[in-house]
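Take a look at this single chain in structure tokens; it is the form predicted in complex with heme C.
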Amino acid sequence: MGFFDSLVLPQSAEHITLLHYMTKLILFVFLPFLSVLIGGATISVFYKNKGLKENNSIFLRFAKEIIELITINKTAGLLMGLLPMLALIFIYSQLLHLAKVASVTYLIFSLVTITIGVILIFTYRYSLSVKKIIDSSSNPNDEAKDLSENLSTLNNKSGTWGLIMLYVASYFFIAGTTYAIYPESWDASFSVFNLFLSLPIFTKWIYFIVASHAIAGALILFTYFYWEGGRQELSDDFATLVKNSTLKITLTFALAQPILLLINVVLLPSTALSVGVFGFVVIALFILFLVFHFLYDMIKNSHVKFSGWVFILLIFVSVSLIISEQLSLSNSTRKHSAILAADYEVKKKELLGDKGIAAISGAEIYQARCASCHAFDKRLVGPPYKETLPKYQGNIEKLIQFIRNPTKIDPAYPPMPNPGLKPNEARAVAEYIFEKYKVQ
């Protein structure tokens, strides 16, 4: 994307390493947030529809409480959803600067769709609350009934479309980050056809959606039964609904994770592989098995003692997968990073060259500082080089010394003023005139 490319600064190898660390930190916050948002909103919309169909107020209450739990408030939505996304777009434009790959474009699509999705989900949340208030009035007039009906349409639409937008946004997000890991697909990344038919993107996305539901389920368990001693005011049938449904959701989606994870690893390109990439996947699998153990025990013995553990462990699973994924990104882009670092060195020389510090071109110095008084074969202010250079042949050090500190030599000429060159500049120009002299 041209706009972001123009904001990119040249990166040294050290900066690129730093960018990889920053990406990990941002993803540690952003991915669990997006997961909880997607998984939680899906569960909420599911129970809302079920509640409406079966005319069951407990399901409706559950739907309302979940969406309030996961959306927290508008500031949190902005801070944890949109800002990290913007930061990631900047980082990926830096990392992939000069690379012909559509990653940044897809990340921008993702930002746009997430923004729309988040707005719709907040609309869903507030329309659900307001409708509940109106419906709770004991003696509604016609106006209130109309309003309630409109709210219910708004609520259905915003819930469904909010979910669709978030699913689309997550697909674009996965596409953008996954393409970066597959340098051999960079050219293909611009085709919409490839975007929707790429197996690695599709399986990774499915993994993300599945993991999102497990994490959202675990977060609900965590807040209802663990955080600050759990919620005490729950009625029995509501507590049973929360417990049974979330335990089931968490276990089902957690169980699907290992196989998807393995498929994702098998599909990684050889350029992305390293011991670390495998190591962190193995750690994630190990933690997942602990999660199964806790969930199984809770379901079998009908308790919620391990709710806190399950949530924290699932967060650890995503942390170790993020590390693994970022390692494969830096493996895959190693060659590209070297190109960027080399480009940085060139740019640095250009910048410093203006101040005469680093970029030294003998030809340029010669043109600017010597050519006015010297030519190769005729006398100007100073003697022609063809007369004076032979005596320095094989003794460039002596020539450099003269250039830096000219002495009076030939009575036929005025003395040469000191050109005030630095040692490396004097060397460059000495080498240049020798070079040129040899050719002539």
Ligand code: HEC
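Show the other one: the form predicted on its own, since we just had the form predicted in complex with heme C.
There are no partners or other molecules in what follows, just the one chain.
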């Protein structure tokens, strides 16, 4: 994260709010794209393997058309996948500047594995298409047969490894964004052991994978039976396969979402909760109820007239949960954002010519950096000074050192974020705290 920290500019409170809005907008594009890519590629690879095993041309056609549908083209992969991910890395670098958390590191790793995964999935798509062209030849020569076998090997490996890379990428993406919401786990975020044993990360990742399959199934229904009146050239056997398989996939994975969603809400830290967080979760649950109703009616009466509604409603579920997630992030990092905003004011005064501690008193620094988390006689986010200052009596240098490089001491309190003070600023605020403590 050090490289990105060097590129970070001080952010005012207004800029931080703007960054949260930008994050929502980017996620509205990125998460549905990644969901459809993972869910659709999984369905495609499954039916391709099933088609080869059973020598079923309908399954193979279905696999080929699904991968062509979800990948669209290379430009879409760049604009909807890689560029949004890069933008998110820079935004989280800004929002978590000075915080000792591994979120940005995991997002960078996610970007790398997403890039590899997208390349492999496009290789899978094009090798499948070229192989079909070669195999359709009436009299293939030995060279064509060898090429077909090589393409088959390439297709199998690229499809399997592409999926593995995308699943790994999604896990690290979920890890990076989830850790940001849990300030009490920031120190532990650098442990690989904690990374793979974190219940909030694992349950959110499972929910994402489940939702990805539901959205991909709904997109297939939407494209084949709703968009522009549906595809009229489908044979009865192929239309039956598409309808039955995708209805089953969509309903199965949609039914698993409510319980996973509620588990994720229960696991949120108290600092992340608000009326808005609960409100958008309730909206998502209500929309899922409508999805169940439409899917049940289509399965019971063997029709697909609600396929457009199912896809649109599942997208609205994603939008509601993205907003809820970002509200949780904003709530959890409110204290850290206050520190960043105060740092911005300090840098602003320095740029305007007010340099040195003479321009900013210890009392001003205390109000800007410390008062939101500490009080002299009562517990706030951190412990009261009447409990902690006695051990620093007669040793102000020790207090200054702690202010500049805080470490977790009391397990009953979350770790103190580094306020980013200069030596003279830390000294001024330490002197002010001692003076105020004597008065108390």
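Under this definition, the rigid core comprises the largest set of C-alpha atoms superposing within 1.5 Å between the forms. Remember, it's a predicted structure, so these values are computed and weren't measured experimentally. Positions refer to the first chain, counted from 1.
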query: Yes/no, S302 Cα shift of 2 Å or more between the two forms with rigid core fixed; finding: no
query: K64 C-alpha shift between the two forms of 2 Å or more, rigid core reference; finding: no
query: Q367 C-alpha moves between the two forms by 2 Å or more, core aligned; finding: yes
